[in-house]
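Presented below, as structure tokens, is a lone chain in the form predicted on its own.
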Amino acid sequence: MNFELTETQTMVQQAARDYAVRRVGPQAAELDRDARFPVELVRGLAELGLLGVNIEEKWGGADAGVVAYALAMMEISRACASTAVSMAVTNMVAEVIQEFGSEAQRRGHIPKITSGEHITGSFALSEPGAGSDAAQMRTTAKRAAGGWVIDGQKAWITSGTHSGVFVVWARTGGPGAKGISCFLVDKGADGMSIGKPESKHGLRASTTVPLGFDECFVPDDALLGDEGGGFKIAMMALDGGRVGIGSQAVGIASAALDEAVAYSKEREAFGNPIAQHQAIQWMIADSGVELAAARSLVLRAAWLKEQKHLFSQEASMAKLFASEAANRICNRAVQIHGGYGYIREFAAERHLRDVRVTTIYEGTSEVQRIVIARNLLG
């Protein structure tokens, strides 16, 4: 197996790394403190082609592939996890429209996403009472003259305050997965309201909002894909999203390990830098091993998706292992910092808060285990 990156992958990785070091990293602590959405940073991602890494050039994308996307996500996440999650969801929205949209839908939305005109795109799948169990959603879309009327509530919508387009799932038929359809809803649509951003433990610079739909009318051409085909679109999106969140976890953990290594060389205890103590060395060694394994699993899943192979099981494995390993790595980084790891002047504290959600969104660790077990058991 060839683990060498292609020229394109290396270029995308380097462009993301340079931007992360030069622009994103220096603002991360301030953005977190102020809970301020990074509008200008996201526009900068668009200028670099990082809001459409796996999108065809004719739609304004970089057409660099899924592995390049994963590598870029790792670099941006290493600098600011909040900025990275906006990048992740926006790339997902563009990919879903490219895969399932009509020519008119692609032409109308994807260039606005990749250029930054939309700033971000958002998914509206989860509801107050339906997260991983998407088949239980209660939001409805009923036929009306010339279109559909959507009623219901959505929850946990990433970047919802700044998105130009929302991919919204609603029930158009009977109970279960077959009764779900998918719609493209523009920001400002009559009947759609954007709620107050949640006050979150981590990812504080990424806005997460509820959405309300009260007789929200959308035209016939807002239907994405086939009527009743929404569940398939959701599952495809979640599989790809798990590669993105696995990449995010790797990036956050990389930053935490860097902080731990640097601090352990500077901090002295019992007459020596703590890096010379075996207890610290073993924590750093364990973190290095887990980080390398997580990175390999994520890139493997990304490669399978890029090659058009089945990758659902591998995406769940990568997301499960990377997110849980990253939580352990960030926790060790705080422990190595001692009391300083518990205060906001040190980045290790932010990394631990930011990484916690990676075991929750895009399917909890428990859901990933269900997916993996079903695949292994046939």
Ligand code: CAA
Contents of the next structure:
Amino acid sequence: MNFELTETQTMVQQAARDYAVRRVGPQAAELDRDARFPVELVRGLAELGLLGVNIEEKWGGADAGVVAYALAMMEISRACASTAVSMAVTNMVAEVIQEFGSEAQRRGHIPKITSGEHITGSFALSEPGAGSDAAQMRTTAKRAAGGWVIDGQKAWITSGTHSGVFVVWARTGGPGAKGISCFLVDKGADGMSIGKPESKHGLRASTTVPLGFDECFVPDDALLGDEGGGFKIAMMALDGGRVGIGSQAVGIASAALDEAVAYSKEREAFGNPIAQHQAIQWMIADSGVELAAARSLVLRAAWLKEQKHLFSQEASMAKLFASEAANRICNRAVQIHGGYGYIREFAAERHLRDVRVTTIYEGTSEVQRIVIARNLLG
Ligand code: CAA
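What would you give as the form predicted in complex with this ligand, now that the form predicted on its own is on the page?
Time for the whole complex; same chain goes first.
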């Protein structure tokens, strides 16, 4: 088994790391404090090809594959988890259009995403009353002359304040998963309103908004994929999205572990740096093991997707383990910092707030367990 990265993967990882260290990291605390969306940083991601890592070059992507995407996500997340979630969802939207869109939809949208013209893309599946149970959505799209009219509400939409394009799921048929279709809706579409950003516990520099659809007309060619085929598109996109959020969790956790190691060598208690106390060493060791395991699971799922093998179960396993391990690692980092871990001056505090959502969005830990159990039980 070859664990070496390819030249392309190393190049993408290095470019992301360099950008993360030089540009993203130094701004992260301030962006978090001011709850300011990092427009300029996202534009910089576009310049590096990081808004379309797994997108073909003809659409302006880096065409570097899924493993390279996961590595880049880890690097950006290590510096700023808010910037990273914008990157993750935008890549996911570009990939959905590449995979399921018509040639005209690809031509019309993907270059605008990869170049940063759209700034970000948004994924509008969840609703106020339908998150984990996505098939129970109530938003409808009804046929009208030359198109569809969408009515309803969406919730928890990442980057919704800045996105140029929204992938929106709506019910076009009967109840359940088979009655759901998927549409591409441009920013500024008549009848679509973007609500006030939520005030969040973490990821404060990323915006999360509700969307309203009030007789929002979209033309026939806004339908993505087949009528009634939308739910499967969502599930397949989320399989890939879970690799992205698993990578984000690994990135945040590695930043937290770095902080914990540095602090433990510097801080003294009972006559020695606390790194010399076994209680601290064991916390550091446990975090190192869990981080390595999480990273391996995420890269395995990424590799399976890249090789076009089935990877749904492995993506859920990776996302479940990485997000839960990352929460433990960030929690330990705060514990090692003692009182200093509880104040905003130290990055460990931000990492713990940022990492919390990784067990919730892109499918909760409980949803991942449903997917894994169904696969194992047949
Ligand atoms: N790939 C392809 N098809 C799939 C699939 C997959 N991974 N998973 C399910 N399907 C298909 C099934 O085969 C089935 O099709 P058939 O009827 O033709 O056999 C159909 O989809 C319905 O599947 P289920 O019966 O399994 O559907 P369900 O209603 O029981 O739901 C679920 C399953 C796994 C719980 C799903 O609802 C789910 O994943 N929920 C979580 C949603 C989620 O992750 N939301 C995150 C929002 S986005 C976000 O957070 C982005 C962000 O901003 C960061």
